[in-house]
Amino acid sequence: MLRTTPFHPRTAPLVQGQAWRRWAGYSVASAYELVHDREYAAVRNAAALFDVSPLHKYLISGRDAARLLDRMVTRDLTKCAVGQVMYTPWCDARGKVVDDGTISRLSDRVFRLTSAEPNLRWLSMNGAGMEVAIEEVSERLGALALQGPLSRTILQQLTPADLGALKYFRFIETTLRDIPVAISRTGYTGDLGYEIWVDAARAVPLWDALVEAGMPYGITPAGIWALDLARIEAGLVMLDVDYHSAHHALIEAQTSSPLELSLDWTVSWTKGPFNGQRPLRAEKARGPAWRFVGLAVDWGSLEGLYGEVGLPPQLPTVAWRTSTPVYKDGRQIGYASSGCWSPLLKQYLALAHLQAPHFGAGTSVEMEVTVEHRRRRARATVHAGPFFDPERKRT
């Protein structure tokens, strides 16, 4: 039976079309309204409120807490200061990604790790023989993501903390209308935004406070459909959509390294030993065989394919999550794993895995599209980095 999040008493009555989705054993809203257009618009123009409580959450504490995490993940945890958040993948011994998430340093010997999949067993295996306590707090801790250009303005109405001084990927412990919370300047939309962590017992009052304060600023509860559009525009990878966990892959070809996922920047090449270090160093030396990139589909090409059958282009209203072949000079060179029509950028976008040497920015390729039940190919251009990366996200 699917569980419900601590915010369910408030979110459930808002889901007009009963569009629910399974996420880590929880039932969450795909969209609150019958279409998700207004929810997406709030992300980019006002503030959208996402319930992200299904994230798996772990407290790692003790003398060897930092040692355990530093040995497990690819980032250099010795450089993570108290009050800092680090995004990182972690790998198996072959250098293939098991999962990715964030690590927050709550104090000198206490960390909070979030992940998409259960990682308690993996943490325990890596911590064998160390002086460390690993506690799953997923059900005890509710989480909301307030994302959009007015998110700071709304939060500042409720807290005595100076959010203007909170840097990107940092967090503070404070109160929102006397409710104890931790606020991190993080998110999954590629925009200015915050994630708010609260004891599950105080979840409903927190929701009420945010909605009340945010109403004059256009705050809008938003679901997974809107989040999917935003994260594709931001070029953010998603587990079980854009890559498989090395623990669940059935064959070697289904696994990915951080370099193949274009996460080179998360790998510290100078720190001490960590899982997958040797294979990753060898891969760096020879160059990755694959890269995770963006594709911008050429509008004229797409329009022409539909025009041949007398139709205007048929655009997806919801982001798709299917494997779609990508070609170069008539040969398949990779596949797109997710894509969407970007309402903001007015462009058809996709995220794709391409083989060397075809993943350089500006490379012309073709992506398969289905036009009136026939498989055709539309021209596209390889795009490195996020499609949407506003300055307000960091400043």
The other form holds:
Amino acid sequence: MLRTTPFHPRTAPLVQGQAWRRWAGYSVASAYELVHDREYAAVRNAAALFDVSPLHKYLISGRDAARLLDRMVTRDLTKCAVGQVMYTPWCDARGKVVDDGTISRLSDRVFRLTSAEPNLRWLSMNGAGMEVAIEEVSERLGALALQGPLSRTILQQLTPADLGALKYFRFIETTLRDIPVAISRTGYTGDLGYEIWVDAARAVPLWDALVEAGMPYGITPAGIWALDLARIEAGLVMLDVDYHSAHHALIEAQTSSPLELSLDWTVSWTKGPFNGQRPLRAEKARGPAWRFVGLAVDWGSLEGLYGEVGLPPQLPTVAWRTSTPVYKDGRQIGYASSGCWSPLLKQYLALAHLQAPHFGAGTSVEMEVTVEHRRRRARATVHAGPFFDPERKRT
Amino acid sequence: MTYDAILVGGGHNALVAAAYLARAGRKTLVLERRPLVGGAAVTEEVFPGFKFSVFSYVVSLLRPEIIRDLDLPRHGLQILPLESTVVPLDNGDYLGSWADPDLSRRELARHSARDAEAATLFGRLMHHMAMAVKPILGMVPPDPASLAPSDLRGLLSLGGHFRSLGSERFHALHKLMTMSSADYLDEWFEFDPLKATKSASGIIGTFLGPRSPGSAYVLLHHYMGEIDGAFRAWGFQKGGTGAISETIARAARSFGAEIRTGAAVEKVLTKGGRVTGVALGSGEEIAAPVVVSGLDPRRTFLELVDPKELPGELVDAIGKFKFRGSSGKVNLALSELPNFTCLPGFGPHLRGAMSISPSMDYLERAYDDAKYGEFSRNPYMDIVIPSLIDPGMAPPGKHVMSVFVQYAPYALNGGWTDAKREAFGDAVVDTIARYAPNIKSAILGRQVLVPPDIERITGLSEGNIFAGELALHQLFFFRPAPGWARYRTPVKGYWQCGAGTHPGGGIMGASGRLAALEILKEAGA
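Mind sharing the form predicted together with the partner chain? What's above is the form predicted on its own.
Following is the full complex, with the preceding chain placed first.
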């Protein structure tokens, strides 16, 4: 049996279509309603409530906690202040990404790491000989993401903490209607949003409090289908969908470096030694062979292809995750790894890995589309960075 | 300050036209009489804390090419889902149509298994019909009486297009263009409330009943937005329809257009059969070689310019152009949600439309009242509660309800008075209360708008929401008058871009776009 999250007693009765998804051995809702449009709309319009409990979570504590993490990840963890959260990938010795996640500095000597994959062994290996304790708290800790423009308004009803003062990628330990929680201003939607970390035993009352306070503000429980649309609009990479962990790759070509994933900003070139430092420096010097970019499919081109068979463009309602060839001048130069129709931007978007030198913003390429069982190619334009990046996310 | 083009009125079509002109490098000025742009697509805080899409309230038809060309999502376009329609029935039951097609089919089968099957085929036919008509929406109407090469080309391509449909679809299209929506739907369905509800979109904004020939086309007009991928359904703009106008205005400004509110154009100035500029109510005159009226045909031809400047035939045709506003709007500020007896308590039905269309006779009787100069005692209503989807429209826990009502004839027997307006508002609330008895005690504020109010506030003649009826004799190369459907006027440099030109009403923007493209083409740009 798959495990259920601490919020399951509340989420299960809401899943109308029995649409569940496996996530790290847990089942979570793909969508609560039969059609997920409203769940997605809540992310951009009001507030969507996601159960993200299946994330792996570790507490790393001790005199060498910072040293361990700094040795492991690409960002400069020595600059992570108490109360700060850093998003970072971590690499193997060849500079290929093993996983990515967030690290919160709870105190001088205590950090919490979240990840998509189990990392207990990797943490222990990297901490060999250090004065550090590593504890997996995945099951002990429930996690909710409240994402959307009204998320702050809703949370503020319930907590004495001043959320207006909580900056992007900072967290605070406080209470929500007397339930002890940590609230981090983080998320996977590219919008204003928070993640709330709670003792699993208090998960259900936390859910109830949020739903009650959020009702007048349009709070909407939302599933992975809605989350997937939002994260593609935000241009956020997803492990096992857009890239493979270096620990799972069967062949070299299945690995990706942070530079190839366009995560350069997470790699510190000035910090002390860390996993993959030397190969990454070399890669930086010669320039990455691949980049992870956005593609905006040209509507006229798509309409033309469908017009040839007498149809209006048929658009995916759920994000796809099928590797899809991308061409330039008739030659394959990469592949798209996820894509969707953006209900907000009214554009057909994809996230793609493209080879040098074709990944520059504005480059015109072609993406394969299947039109009535035939493989065709639609024009698309390379886009760097998130497709959607509202001011409210940061301010 | 000199301008290349001046837009008279800041309705959404004028804003679209301004954006296209500015995008092409024209120095463009929009002059709007009211303190806010949008015309009939405006959001106003009618009661403190309660915001309403005062007139036009949902969106589906906005042309996808306009959304892309003007990059509207970047400027604030955000359409929120309006997923269901529920019709309370007189026997206490209801008919629902939901976002999930299987759920909708099962619901309909509860009332008629036969109709549930027919609905699939009907949907396919309407898809084909909308596809058949879609190219026409993006086409400048050719003049069938003209021998000019561009008109002949247009007619030929139109003929070719219709031939390409094949006989079956052409015949279906012919029926749709000539029949009443009641007769048309009778060929498909048996469950009366279903037919009534579907036929309702055939009467909106017209002075027709569901049994009046020609109403089937309007039904198609409302299907049009569903095939384009941009929305595929009707939806709410975040912040109300006024936010769409603001979005288009922002796009226009981003291209360099200037927009002045509180600037009423009194006259379009001409000299020797050529436009020279505009004169404002304040006496200010602004010169421009191109003036584009976004107002309706009556104001464009009979008020802004001196009819003496125009051919008598055109003046005569515009004089006969039918407006006949037939709809009213009641905006309610609510302390709590309505509790419908057919679906008690809170439920997903409240996030969709509630349609008061229990039977075909009900609608036709509503029309009978209007035919003889009275407002409907039991009117057709399309009710939505935008605050459930867009919480910013009302204070937390409170709600706004938008009630589109038909019929409220412009030419009411004895004329509209404050007392009659309130009586009309009472009829609306009484009717809702039959289905949701708590409504009366929930009302914190009530705004009642009848056609003379719509006319006074938006300037739309006789309060017609489409700037002239969407009747067959007023469409395509007849809109607004034979020979003058190509956005031009007999005055050189004076153009029209409002919904009174092809293809007409709804928040579509197509008239504004086509007009701007014609203006730019003529200038050889």
